[in-house]
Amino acid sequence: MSLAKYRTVLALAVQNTLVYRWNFLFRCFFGLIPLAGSLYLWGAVFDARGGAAANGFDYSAMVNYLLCILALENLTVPAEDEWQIAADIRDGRISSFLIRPIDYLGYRFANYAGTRVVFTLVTMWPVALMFWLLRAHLAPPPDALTWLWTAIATVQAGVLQFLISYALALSAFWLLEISTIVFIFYSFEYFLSGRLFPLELMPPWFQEIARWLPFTYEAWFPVAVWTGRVQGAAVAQGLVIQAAWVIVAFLGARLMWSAGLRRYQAVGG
């Protein structure tokens, strides 16, 4: 029965999100503009280098990497969850969850999962179009085992991103407005997760530090597994580190929730 509650929440999230499917579609189309800019920029960089590779990346490898990042973001990135959670706390709506037999973290995760399902189904078409137009640069893994490791890494990346977003939103228990903190945090995340460019282009000391941070496992790691840049024992090690960060994020979110409730004043609602 407890799982049935969250399945119902997931189904309702899917239904509610379907109302905004055109919004998601337009967002995805406009999201392709930065990708086009990145492809143009990297094309100019490699032309200036005479086509020479940079740290193992030629132009085709870079296009393949950026397309994989695009697909991963559509599968895993939370859609405004932190703003909704912060609004629930600030406006007092969270009080209704405190008197009901439902876990707020489970409720938000079911909402996240439902939104991701709809977002992926709606945006897969323009993403698929980009993959088809640039298919000459794609290099899918040759073996089924890599597909499996990538799937596991992608699921863990989605859970990790949700938990970090959830924990970040809980800072609304202490702060009236969290937009500045969210902006600063996501600026670091965007850079350190490898969304802007592959982490292999950074100095070795930077890569060594980054591989112990959670951001690396939100985007770069699943794509690196897919593209074969992480293989063998390094895949298993990366999955373990990624799973460890999921556990840390989960425990951190629970601790922040418990501490936040002690400060919660139930204003509004």
Contents of the next structure:
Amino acid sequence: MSLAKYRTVLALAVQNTLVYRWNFLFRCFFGLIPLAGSLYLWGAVFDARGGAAANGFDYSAMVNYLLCILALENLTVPAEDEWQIAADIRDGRISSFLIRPIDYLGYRFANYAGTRVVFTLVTMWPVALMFWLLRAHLAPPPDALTWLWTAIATVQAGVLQFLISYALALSAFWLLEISTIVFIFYSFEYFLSGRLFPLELMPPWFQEIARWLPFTYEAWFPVAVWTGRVQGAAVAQGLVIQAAWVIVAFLGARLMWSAGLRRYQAVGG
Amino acid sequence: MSALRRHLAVYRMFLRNSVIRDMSFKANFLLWFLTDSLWFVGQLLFVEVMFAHTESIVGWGKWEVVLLIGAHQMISQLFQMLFYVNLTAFPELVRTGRLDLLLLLPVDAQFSVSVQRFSLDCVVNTLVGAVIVAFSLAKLGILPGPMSWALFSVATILGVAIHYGVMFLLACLCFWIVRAQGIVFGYYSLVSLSRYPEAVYRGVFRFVFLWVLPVILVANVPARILAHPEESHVAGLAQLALAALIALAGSRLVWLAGLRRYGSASS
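Condition change, the form predicted alone to the form predicted in complex with its partner chain:
The complete assembly is shown below, putting the previous chain first.
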């Protein structure tokens, strides 16, 4: 099997997305507004506490955490993949993939990766500006090994997010409208992945449950490795759990695909 | 006066069609209600987490912030009930050239673009917001008088007008940028600022979103009217009214400029 065709898909995705760079910049810029809002809010919370840390977080740690989440989101969150996949199924366009020597999952992944590259290159500048403005609060890890673990955790987080979006989108084989399912899932993900606030602010029993859920490994875990909140053996353990969820999501996506194809009627194809 | 009556008659038809359409997709209707409720519960959960670590934020206690979020929910759901779906669909009308049809009708095109579809599910969500407002007032032990409720209603309507102005303005950018899906994102980003007490914002950021794009005030003014009946709210209401006026007039100007640029598509 050759990978060349997937490389071509990736290159095409890069070209296609470059056309929409203004749309990306727009999105990224607007994404910074709620972030600024929550930074002000936490500023007020820590003022009210007289600067005292909450569950190990002071204001600087909070800023550092939320900025790392921002960077991670720009690197990994699938932008419109789920809607495109659902539309491909609904409009019968996947028929043309079934007769070509290309795997749809591989095609979508190459497409996702290509889009992410451009998205990151475009949105890097506003994000970098934000980092520079708040540089006093940043605390990059001192040792190279943490950089490496963070890189691995970030890649796995990206793959996991992609596979989950892909599997959710495949529900279009059974449903006419997938947006409610997707948004219900996202409402859980938003909280449980630690995007809104660090999971450390939740009670210990909650954190113990969250440690075994896939959501934690979509965003919180890579940032926790980077900021040194997860250390030593816990890093290795976390990476293994994360990899396990990637495998589960992959198998789940494959299963849904073959079950879905049995139902597929190529409407409009 | 006949122009107004014509618009009202048209609106009655829009309303009828939308309700019939929503009722024929009952499952979808229920799912959207569930989705919105989940997001709302999430916001309340966030308040709970925050107040587990502090007594008050810039002078606002927990139930005052819950009241604020309830007011935000009411205003944004009222806006979504009347306008939201229409404004998200608008860029697609421009891109495909289907706007032509609406321009030919003998009613104002901004009117038909904005109110064609009415979202029934948001009625329920608005009520959920109202219940939260009432519940937090009970927790605070405040019983606002009829005057407070009247002012609250005025502030709510002005808030809906600001939501509309901001999103319509963003949607009109589609006359210049072909792919404008970013607007939905932009709308949520901007109005999310009004969920927090206005005093948390500082510096240039505060200035911009208090005066240039005045989204911070939207839920803050009505929430204060109910939470502090003893204060005077003239200044707050005046600023809100001015902001609504600017948002509506500004978006109308951008719409007119956009129409001059519009050259239809494909056809």
